[in-house]
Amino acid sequence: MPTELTLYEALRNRLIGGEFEAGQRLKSETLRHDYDVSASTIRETLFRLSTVGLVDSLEQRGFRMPEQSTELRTDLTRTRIMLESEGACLSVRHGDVAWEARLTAAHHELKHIESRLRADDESQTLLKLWADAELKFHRTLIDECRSNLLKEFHLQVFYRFRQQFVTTDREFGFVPENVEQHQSILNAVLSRDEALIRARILEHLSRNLQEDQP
């Protein structure tokens, strides 16, 4: 039987991993069998996830996945750009060589997986590895900003961002430009050029600001 923390993390990972459709009802009686816990435990966990925007709580009617929303995706993208840009620039000011080494190592892992995603016919099986490595790179990017609140808010936005886009685009992880763009962000950080860092992060995320096509 999972602990409260591992149950929360397991459900969160499913909610942001594309397993459920946008707007899909999340039935406690069904989910409880996946974890051998009570329906009330599932409901409590879903309620916690609703407080960070990953689940919609329907008064007296249970829970569902958030609907797709162009407005929300745009807002999440703009907010993520602001948080990552500021966090990365603050990390450049405060981070040392050890931080640069951690970021370089995180990028090396991500680049290897992204290259496999492009080349492997069974790339869907690598999606979980990619998701973990990409999150690790972007979290390490802002890790030395010296603001726990910024990092906590960034993580919350990051999860909601991923949830919105993975339910919109089933090939969300398979963007060829990602390899070059992540490299360009790393290069800008290592050069400690704050203006370039902001430009590279904007370049990386701005494609997600496009309006839905009719």
Given for the second form:
2 protein chains.
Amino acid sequence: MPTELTLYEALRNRLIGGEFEAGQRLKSETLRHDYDVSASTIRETLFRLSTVGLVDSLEQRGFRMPEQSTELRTDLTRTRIMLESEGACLSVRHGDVAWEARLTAAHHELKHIESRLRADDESQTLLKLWADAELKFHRTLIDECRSNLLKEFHLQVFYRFRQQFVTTDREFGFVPENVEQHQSILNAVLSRDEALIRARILEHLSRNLQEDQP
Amino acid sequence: MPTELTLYEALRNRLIGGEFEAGQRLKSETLRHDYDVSASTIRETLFRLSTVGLVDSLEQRGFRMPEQSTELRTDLTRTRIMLESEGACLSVRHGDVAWEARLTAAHHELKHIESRLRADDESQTLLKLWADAELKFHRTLIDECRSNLLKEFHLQVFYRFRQQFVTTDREFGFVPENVEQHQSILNAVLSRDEALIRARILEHLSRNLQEDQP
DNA sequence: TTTGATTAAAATTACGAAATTCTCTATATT
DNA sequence: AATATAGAGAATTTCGTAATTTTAATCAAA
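Please move on to the form predicted together with the DNA, as the form predicted on its own is already shown.
Then the entire complex follows, led off by the chain already shown.
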């Protein structure tokens, strides 16, 4: 049981879990009591979270949950498409059969949770499991790209993506199309067709794009 | 007169300016005296710098200048190629004549400094000017890509790139080829040929790639 | 001479409190 | 009624200190 979360991880999970409203103030004076630490420690953690965009930091005005915006969601989606496509194609070039196996395993677990979710899409525990499994699948997808920077950026974008969409989209995550789309991505990877991989990732994420410009 | 630098910016400039050696300890107890602030304030700033990779943070062992490594330099170079190519191509699609003008202006200033540097490549003031001008040129190149995330990531990579290469490569920046290469990039942009732009950026940065794998 | 242990010094981390800044409400004015 | 002002209260930021941990330095033993 991983109860050994750092303060950073604990706060991050709450920030991307839809607990706070967009624009809501995050008072270190209040948050300190949830973890029984001093205000300085909370402040430090909030500062670190602000450098990866999960918290907005205003000079002399403390910290806030980031605002919602269509522009940001579009940017996050496009950037995720770029990083994930690039990472997946590089992984296909460098990855061996063991990587294919790991990706297949991650997909299998994800599929299992998604099918259970179709029966009961209210269960909070299932939703938690789904969130972890989906992250695992998408991270495994780019795992063999041989660029730590790309992986760090992807993770950063992934968290902010979650944060923006979880609170907006009530049906975030468990749309039935996802199940087929994840399967399509896996198939594309196993066929090692880079153009197809890019197309499938684009297809999977493009439903989050609501824009005027092409 | 920009003497109004924040502590963060001041420290960042020193970290990418080649003042510290790789792996060197950055003692908050020592640094606090340079700015006449408390150790906590320095600590906080070092923490923020560590989240963007400009400082290494070791649990209970303080902060250090990041180590040199060929792997990191390769990663930084490749990632910069990816972000800068993508950003430049997007800018070409979205940017108007005013952007072309700004890029041409930035290149003109850079060229001027580079030519002066050929006569006197020891001058520290010229080197400072060159560093600013080169950053300006490469940032303007991707300025109209319409993705704040891409621009943030690019800036982050650019700073770490500087940090890694400045301390290694004594001749960093003022190799004569740079002058022609910057010109080539500008020409490619003005011709609006995306494949050519990518090729020129790759050409410009690939001399920093020393690798076995293809 | 090298290795290992012990001790002293120095540094990092966490905390609590003072000082500055902002926020909110009540009151006065146009 | 709407706007502006003033003051009390709350929150943020900075600082100095105490406690824990690491680093180094000294000395003894192989």
